[in-house]
Each structure stands twice: as structure tokens, then as C-alpha cells.
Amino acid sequence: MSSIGRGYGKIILFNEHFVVYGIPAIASAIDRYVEVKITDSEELEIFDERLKRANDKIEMKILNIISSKIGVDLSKNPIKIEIKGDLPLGSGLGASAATCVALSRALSNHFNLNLRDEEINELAYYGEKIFHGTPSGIDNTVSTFGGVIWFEREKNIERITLGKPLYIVIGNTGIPSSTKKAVEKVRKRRERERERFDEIFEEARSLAYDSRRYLEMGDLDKIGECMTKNHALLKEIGVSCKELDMLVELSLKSGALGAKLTGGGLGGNMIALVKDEKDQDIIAREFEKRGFKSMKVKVG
């Protein structure tokens, strides 16, 4: 018998790093997937095809501590887990969270415990604290509920009905990108620039509102403002890097409506707002001349 479990990717369209500190973030789901696989077997075994390797320690670590929360001895209970998908890995997709959610969602399947999403939800965030230390929460909210929603941190997440639909051209710096890094790094220059990182903050807090209001109104040029104005303060507060910057900019000049980061920073991945299909191929076609990887992804 086996069992099957997914969990999506995210992108983040406004606020990552503030949403650390009780600040709101606007995330939407995306449609690139991991995928786990359960089987009964003679003995335990994690086998990820992404990273081609057996019993990775963390994914060890991480399938223990859910197993333990849900009440499972795999030690009288083993199974194989296979890890698959078209998510990539270190870029700043939710690529750990979607594979704690789909994990979740698999044990919760092939052990019949019919866990609800909030409880999926729960187990994929203690899975995420191995991979990101102090992560706020946003990826694996994202990648169990899916849709777009509102986030704060200890507060009921809302959804949010798009005005229109966002035609998205992902960049790929080919940098991996660590969130645990930049999240320190954004703590220990908040502490030796407290007032100015205040003043940070109050803008992007500013900033969610007015872009979740053109959100829903489905006003495209102010969407794309604010997200290019978002990523100005993500780079003030020290995680972009020149290739993201450089990214951005090539967006803004070859027609995009507006650009910025998304997920951890220090490399991964940036995201460019366009008008519709056509000028997505534009815009991929001008990062991958310049050799970086690109991804059209539509939400809404």
C-alpha cells in the first residue's frame, strides 16, 4: 500500500523578513509541487530524488519530530518515503515547507489519521524550524492552504480575492539562497540601527495595506509600484545582493510593471509583475540571454 502527499510552492509578493516581526505579508501559492511517497517496508528509509541521496539527516530529523507529534512509532511501523517534485531547492519557493506539508499530508494518509489542513499546517511549521531556526510561518501556511492570502504572524491568516489575475515571471539567480542566514542577518543589523529600521518597518507595514487595497481593486501598475517600492526597502534592510538588483532592473526596463526579491534574499529567486502572457515571454527570454533561469507562473 502507499500513500501520496503534496505540498506547493510560494512566492512571496510582499514583505518577507517583516513578517518576522509581527508585520503583514501577502504570499501566494504557485503551481510547482513536492511530492511524497509512502510504501510499507522491512525497515526505514528516506530516498530524495531531488537531492539523488538516502537518508538526508535533516529530512531524518524532520520526519521524526512529526511522526513523534502525530503519535507514530516508525521503529514498530517502518515505511520508505520518496521525495520528488518541480519545485527547486534553495531558492526561495518554500521548497522546505512544501516538503514538510506533503510529508505531513503522506503520514496522515498512510497512517489514516485524517488531519485536518490546520493541523498539516502546525506539523509542517515544527518541520520548518529545522530547516530555517526562527521561520515565520508564512511557506508552510502558504503551501497547505494554497490561493493568496494575508499573513500575521500569531493571527488568523485571510484570504484575498484578486481584482485580476497576475501574470509572474520568476528569476533565478542561481545563487542558493539560505533564509536562517538572512534572518540573522536582518536581526543583528536591526539591533545596531534600531530607530532606522523602525522607520523601515512603519513603511512596509504601510506598504501591505495599500498593496493588498490595489490587490483587490486590480489596479496593475499600483501593484507593480508597490512591489518595486517593496524591494527597496528588502535591499535597505541588507538582503538582496547585485544579482537580484540587477535582475530587477532588467525586469523594470524591458517593460515589467514592477520587481522585487522574493522569499529569503542573499540569492534565490526575484519576482517581475507583467501585463499579460506576451510580455512574460519578454521578460524570460531577457533573463535566460543573460543566462539565468526563468519561470512563468500565473495566480488568480
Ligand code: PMV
Contents of the next structure:
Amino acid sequence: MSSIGRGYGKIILFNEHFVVYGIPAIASAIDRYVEVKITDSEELEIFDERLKRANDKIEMKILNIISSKIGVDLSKNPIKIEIKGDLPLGSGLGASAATCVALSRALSNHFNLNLRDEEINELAYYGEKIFHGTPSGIDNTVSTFGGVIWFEREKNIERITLGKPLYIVIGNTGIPSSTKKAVEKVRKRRERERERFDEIFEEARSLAYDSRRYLEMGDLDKIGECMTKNHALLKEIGVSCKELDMLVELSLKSGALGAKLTGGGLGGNMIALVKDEKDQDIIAREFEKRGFKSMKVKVG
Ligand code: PMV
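Moving on from the form predicted alone, please list the structure of the form predicted in complex with the named molecule.
Once more the chain from above appears, this time first in line as the rest of the complex follows.
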């Protein structure tokens, strides 16, 4: 018998990093996912097709934590776990959270646990802690629930209904991004420049409320403006880099309505909002002409 579980990737539309300090953020699931397949086996084995690796240490650790939380003894119930998917790893699109969600769902299906989404989300958060230290929980939440969400630490999530769908191009700097390092950098800088950071954080907070209103209204021009402003704030706290800034500039020059880094920053991905599929192709070509990988997604 085999069981499948999936977890979706995500982009953060507004306020990564600020969210760690209790400021609201907005994120959206994307149509790329991680899939975990579980089959009964003679002995416990994890094979990750993305890494082309068997029994990866971190993945084993996550499996042990999640299985012990749900009360499944894998030494008595050995299984084979196969992990695959089309979400690039380590680039801020939530692949680690999606892996934890997919694994939790597959375990729930395989052992007939009927876990609710809230429980899947909680399990995935335990897994995320292994990858990221003290994550805000935004990645596993979007990966579990899907759609577009308003996320504040320690509060219930709220779903956002978009007034219009968003056509987005994701540009990859090709530089692996370490969220942990970026979060640590912000923490240290904030300690040194507390007053300035408090001001930036307040701007980020009000930008979240404005952006939410424009998303609900479907005002694409304003949403774009807010994204570009958000990028400027992220740059001020030190999590951009020259490649991210270059891709943001390039997309704005090529007709995007707005652009910003997405995820941990210091490399990884950026997103550009465009008005339609035709502009998605134009921007994606501009990125690729310069040797950067791109991905086109439609949200909502
Ligand atoms: O996992 P990433 O790289 O998409 O980044 C997560 C967002 C951060 O705000 C940078 C960290 C967090 O825990 O919320």
C-alpha cells in the first residue's frame, strides 16, 4: 500500500523579516509542490529524488520528530519514503516547509490518522524548526492552507480574497539564500540601530494594511507600488543584495508594476508583478537573456 502527501510552495508578497517581529505579512501559495510517497517496507528508508540522496540526516531527524509527535513507532512500522517535487530548494520558495507539510500529510494518510490542517501545520512547524531555528511559521502555514493569507505571529490567520488574479514572474539570483543568516543579520543590526529600525518597522506595518486593501480591491498598480516600497524597506534592513536589486530594477524598466525580493533574501528569489501573461513572457525573457532562471506563476 502506498500513500501520498503534498505541500505547496509559497511566495511572500509583503513583509518577510518584519513578520519575525510581529508585523503582519502577506503570503501566497504557488502551484509548485513537494510530494511525499510512503510505502510499507522491510526497513526504514528515505530517498530524496531532489537531492539524489538516501537517508539525509536532517530529513531523518524531521521524520523522527514528526513520527514521535503523532505516536507512530517506525521501528515497528518500517516504511520507505520518497520525496520529489518541482520547487527549487534553498531559494526562499518554501521548499523546506512544503517538505514538512507533505511528509506530515503522507504519514497521516498512511497511518489513517485523519489529521486536521491545524495539526498538519503544527507538525510542519516542528520540522521547520530543524531547518530554520526559530521560524515565524509563515511558510508552513501557507504551505498547509494554500491561497493568499494574512499572517501575524501568535494570531489566527486570515484569508485574503483577491480582487484580481496576480501574474507574477519569479527571478532567481542563483545565489543560495540562508534565511537563518539573514534573520540573524537583521537581529544584530536592529540591536545597533534600534530607533531607525523601529521607524522602518512602523512603515512596514502600515504598508501591510495598504497592500491588503489594494489586493482585495484588485488595484494592480497600487499593489505594484507597495511591493517596490516593500523592497526598499527590506533593502534598508540589509537583506537585499546587488543581484536582487538588479533584477528588481530590470523588471521595473521592462514594464513590471512592482518588484521585490521574496523570502529570506541575500540571494534567492525576487518577484515582479506584471499585468498579464504577455508581460510575464517579456520579463521572463529579460531575466533569462542575462542568465537568470525564471518561473511564471498566477495567483488567485
Ligand atoms: O523561508 P524563507 O526564506 O522563505 O523566509 C521566511 C521568511 C522570513 O521572514 C525571512 C523568516 C521567517 O521565519 O518568517
